[in-house]
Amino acid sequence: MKVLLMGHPNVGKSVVFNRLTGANVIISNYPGTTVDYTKGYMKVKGKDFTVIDVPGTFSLEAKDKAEEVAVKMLEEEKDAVVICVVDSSKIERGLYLTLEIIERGYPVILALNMWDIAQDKSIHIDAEKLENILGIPVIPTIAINGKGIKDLVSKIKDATPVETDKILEKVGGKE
C-alpha cells in the first residue's frame, strides 16, 4: 500500500515524512522532470507502507511543474491513502487542496499539523468538530517534535474514501 503526503510548500511534509519513515528514504526525480520527491517506507500494523512526499501544491489545477507531478503523482496512486499536511495556522488555505482531494474519492487523512503556532497565535481549531464535518480522521500535530504521529498512523489502515455529498450536507446545515 502506499501513503501520499501532500499539502503546499512550507507546512512540513517532509518533516512528517521523517517522522513516519525514520532514515529509510530515497530522493528521486520523477521521470522526465527535474523534479524531486521522496520515497521512504514504514510498517503499520504489520503490513508494509510506501511512503511518497509528494511535491508541494496548492490545488489540483496545476501552474507549474513541481505541481504538475504532484497531480500527476496523485493520478497514478488511485489505492494510495493520502496525508494532507496543512499549517494550522493558515487552515483555510489548506483546506482547499484537501476538498479537492476528498472529492476525487480519495481516501483522506488532514493533519493539522503546526499546531502550536496556531495556539501561539490564538487560533482555535476544533478538530472533532473539523473531523465530524468532513468525515474523514482529523489529527493536530507538531511534526518538528512527533506530537500527534502516532495517532496520524494509527488511522492509515483504517482510511475509507468519503461520499462528498455528505460533507455539503454537513456545511449546508441539512444534517
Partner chain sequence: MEKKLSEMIYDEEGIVKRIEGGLRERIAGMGIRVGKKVKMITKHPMKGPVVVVVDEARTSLGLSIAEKIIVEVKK
The other form holds:
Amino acid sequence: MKVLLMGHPNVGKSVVFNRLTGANVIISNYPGTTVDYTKGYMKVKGKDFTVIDVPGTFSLEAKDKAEEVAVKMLEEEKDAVVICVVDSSKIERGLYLTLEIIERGYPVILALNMWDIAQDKSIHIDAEKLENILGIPVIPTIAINGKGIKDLVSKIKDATPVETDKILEKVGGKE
Amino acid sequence: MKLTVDERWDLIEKISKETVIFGVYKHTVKDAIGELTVKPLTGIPIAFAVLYGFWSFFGSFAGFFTDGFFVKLFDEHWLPWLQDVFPGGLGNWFYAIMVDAGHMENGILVASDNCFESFGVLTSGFFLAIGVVLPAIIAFYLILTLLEDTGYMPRLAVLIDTVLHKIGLHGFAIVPTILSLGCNVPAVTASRILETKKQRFIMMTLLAIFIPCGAQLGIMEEVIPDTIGFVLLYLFTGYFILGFILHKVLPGKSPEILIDVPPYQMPMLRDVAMKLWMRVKGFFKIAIPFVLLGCIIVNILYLANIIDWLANVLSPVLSGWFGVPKETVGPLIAAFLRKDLAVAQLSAIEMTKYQMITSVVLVSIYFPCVATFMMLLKEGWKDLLGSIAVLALVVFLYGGLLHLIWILLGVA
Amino acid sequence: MEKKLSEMIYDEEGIVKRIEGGLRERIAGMGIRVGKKVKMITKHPMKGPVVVVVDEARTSLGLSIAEKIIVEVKK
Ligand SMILES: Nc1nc2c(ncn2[C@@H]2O[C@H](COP(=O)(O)OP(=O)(O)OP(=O)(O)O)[C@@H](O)[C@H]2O)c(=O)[nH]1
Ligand SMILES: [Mg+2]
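Since the structure above is the form predicted on its own, I would like to see how the form predicted in complex with the partner chain looks, so please show that one next.
Entire complex below, previous chain first.
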C-alpha cells in the first residue's frame, strides 16, 4: 500500500518521512526544500508500506514545477492513503489543502504537526472534535522529537474517504 | 463534491470556530530579529555582513586545513613516498598516469615536487579531492546548513528580490543560486521552485554558465588567492548582464515573489550534522570518480599527443581570440569532467596573471561539468539545447571581452 | 477606507476586501483571503516586495501581487 505525505511547504513533511522510513532526506527551514518526490519503505504489523515524500504545495492548483510534481503524484496514486501534514500554528490554511484532498476522494489522515509551536503561540486545537467533524483520524505530532508519530502510523488503516456533505452537515450545512 | 475557493474558506471558518481557540499572541525576541533582518534599512547591511562572514569563514577554514596540513602531507610525504615505491618510474606510461608525468627542463624529464604539477591519479587526484576540495566543501556546507536551518534564506530572498526582478527572476532564485555555489547539480533541480518556463530557463542557463561550484572555489582560493576576487566579480557581472538580456529577449512571464517567511529557529545539532554528512557524501559520490577519471583521461590524451595536436589546431582561437596559452586545451578538456581539476591543471601552466584570470573564467563558463549536464538533460533536453546555444555565444563574446579589456589596459 | 495592500504603510492593519483577477486561486492556500486581517511589516523601495502578517504567518508578496489585493483600513 502507498502512503503519500502531502502538505504546505515547510510544515515538516520530510521530517515525518525520515521518522517513518528511517531515510535521510534533506530538511531545511525554508519552503521548497523538497522539489522531487522520494520513496521510502516501512513495515507496520508485517504489512509493507511505500511512503512517498512529496514536494510542498499550497493548493492543488500548482503554481510552480515543484508543486506540479506534487499534484501529479497525487493524481497518479489513485489508491494511496494521504497523510496531510499541516503546521498547527497555521491550522486554517492547512485545512484548505486537506479539504481539497478530501474532496478528491482520497482517504486522509491529518497530522497536526508543529504542535509545540502552536502551543507556544497559545493556539489550542481540539483534535478530537476536529476528528469528529472531518470524519478522519487527526493526530497532533511534533515531528522533530517524534511525538505522535507512532499514533500516526497506527491510524493509517482507519483512513477512509469522506463526503464533503457530511462535513458540511456537522457544522450546520451550507448557508 | 468539490467546493469553490470561497465555499472552502467558509467551511474552514466554521470548523475553526468550533475547534480552535486562538490565545493572545506574545511577540518574542525571535520575531523582533525576524523583522530586523527583513526590513531594508537594517536587513541589507546585515545581509552583507552575513555573506561577508560566509566568505571569510570559507576562505580561512579551507586555507587552514589545506595549507596548514594537506599540502605538507601530500607534497612532503605522500608524493615522495609514491615516487619511491611505485613500480615503473619517470617515463613509464603507467607511472605517469598514476603518480607523476614529470615535465621537461632543458630537454630532460624531471620529477615534480608538488601535487599540483604531478598530474597523477594517486597524487594530484587524491590531493585535490581530499586536500583541497574536501575542506572547502565542508566549510561551505556547514555555513549553508546554518543559514538554511535557522530560516535566514527566505529573508535573503526578500531582500534581494528587487535586484533579481530585473533579470526576470525573483528573490527566491537566491536559493538555487546559493546552492549552486556548493554544487550545480542540486541547484538545477532546485530551479523548480520558480514558476514559469522562462524563469527556469534563465535560472538554469545562468547557473550552468556563471556560478562556480564549491570545489572550484576551493581550488581557486588555493591557486589564485590574489585574483579570485576579480574572477568572481567578472562572473557575477556576467550573471546579471546575461540575465538582463535573456529577460528582455525571451517571451513568457516573470511572476513576482510569493513566499512564506518562516520564523527563526535554533538549528538542531543532529540535523546539521546529518545534513552536512549527506551532502559531503553526495559530493564525494559525484566528485571522486570524475576527478580520478579526469586525471586518467587527460594523462592518456597527453601521452598519446592528442593534447598537443589539439593545442595546435585550436591555437588561433585560444591565443588569438582569448589570449591564453594554447596549452590550456588540456585543462579545458578536464573541465568537461571536473572544473576543480581543470583549475588545478591551469596552475601548472606557465602564463601571466592576466592570462590566468582569463583561463579560469573560460574554464568556469565554457561548459557545465558532466554531472550538471546530465541534470540539465533530466530537466528537459530542449531547454538544454537552448542553454548550450546561449553558452556558446557567451563564451565567445564574454571570454573575448576579457581579452579586449587586457589589451586596452596594455597588459595582454 | 479602501486601499490596495501595496499602499498600506508600515504597521498598518487592514481587512482583506477583495482579491482581483486570477490571483485568488494562486494565493488561496496561503491564508490570504477575504475577511482576513493583514498587517504590514515592511515595504521594500524601488518596487520591491512587501511582507505582511496574516494569522501570525509572515508572507512576502511582490508589489504587483500586493496591488491586486484590496483592503479596508481604519480611518
Ligand atoms: N518546532 C518544530 N519544528 C518542526 C517540526 N517539524 C518540522 N520542524 C521544522 O520545520 C522545518 C521544515 O521541515 P521540513 O521537513 O523540511 O519541511 P517540508 O514540509 O518537507 O518542506 P518542503 O520540503 O519545503 O515542502 C525544519 O526546520 C524542521 O526542523 C515540529 O513538529 N516542531
Ligand atoms: Mg521536504
